[in-house]
Amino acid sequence: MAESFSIQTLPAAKTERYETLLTEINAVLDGEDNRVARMATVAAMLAAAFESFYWTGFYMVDANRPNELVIGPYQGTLGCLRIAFGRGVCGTAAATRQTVIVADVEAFPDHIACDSRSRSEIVIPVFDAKGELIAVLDVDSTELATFNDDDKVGLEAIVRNAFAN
């Protein structure tokens, strides 16, 4: 249940804090099918985890412009309302199908200042059971390089058990 979960019972090890994450959201979801209700309540309990992150929230394909991104639901300031698949760091892992890692925004090509004070960010595709793309979880932070491969592993996990089974 949501009222249990607490962000001081969360390991300090990054690695270990992705798991222990990983279980609490998949017993939150246990029995939502809700798509929008599940990337709201894995919005907001990532960015509750994690002091770093500054925005955090998902871009949905839109079903009616397929090779374009429609905000989701997030936590953080105010996000870019559309991204074409292959802009910025967003459209680029959408159109890749592939985890993006920007240690600095500003040295990434075509990058989207949706917030300035984004310094480094990290995109996951999400995908659901059939392997259709269904949207985009970004993480900003207002720090340089704060992401790695555990977030890539731990945020790719919490997104194939959330979205894909």
Ligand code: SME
Given for the second form:
Amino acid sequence: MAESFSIQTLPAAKTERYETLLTEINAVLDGEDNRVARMATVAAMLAAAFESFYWTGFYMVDANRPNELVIGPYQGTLGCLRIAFGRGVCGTAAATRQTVIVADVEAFPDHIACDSRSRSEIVIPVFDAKGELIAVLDVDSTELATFNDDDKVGLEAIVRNAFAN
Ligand code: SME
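Mind pulling up the form predicted together with the named molecule next to the form predicted on its own we just looked at?
Let's see the whole complex now, leading with the same chain.
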């Protein structure tokens, strides 16, 4: 399964691509209970599946500092190491427990520019099986308005299956 995974074998349409990815990610994660291993796998498979995903990764809730996110597994250019709850797009998603879609990061007050090439962004809160927030999934694109409700639905389903089951 993992060996045969490639962008060429995925459907072209976004909704179907997310559905196929969900199945493929679940198959690769089967039997693995280490959370960092699961996050690293999800980040790698998402980054490989969409050319528009310039930065793809997790900021984890820091067990020692519960109102702070700390960098987790990611694919892309160097990310900021820490983000306080309520700061930037990631901190907003963490504080509100809601997915945030930003069509133009320059129009988002308090956006944190880890990489100035990022132009639009989606951040999904990640919960464990008890409903506790454990992380956020951040995906950045170098194009404006890359993400819409199809990405929200697709990514929320992937993190729900990977971390809340
Ligand atoms: N732009 C994010 C920070 C994380 S990076 O882009 C990798 C934010 O405003 O939360």
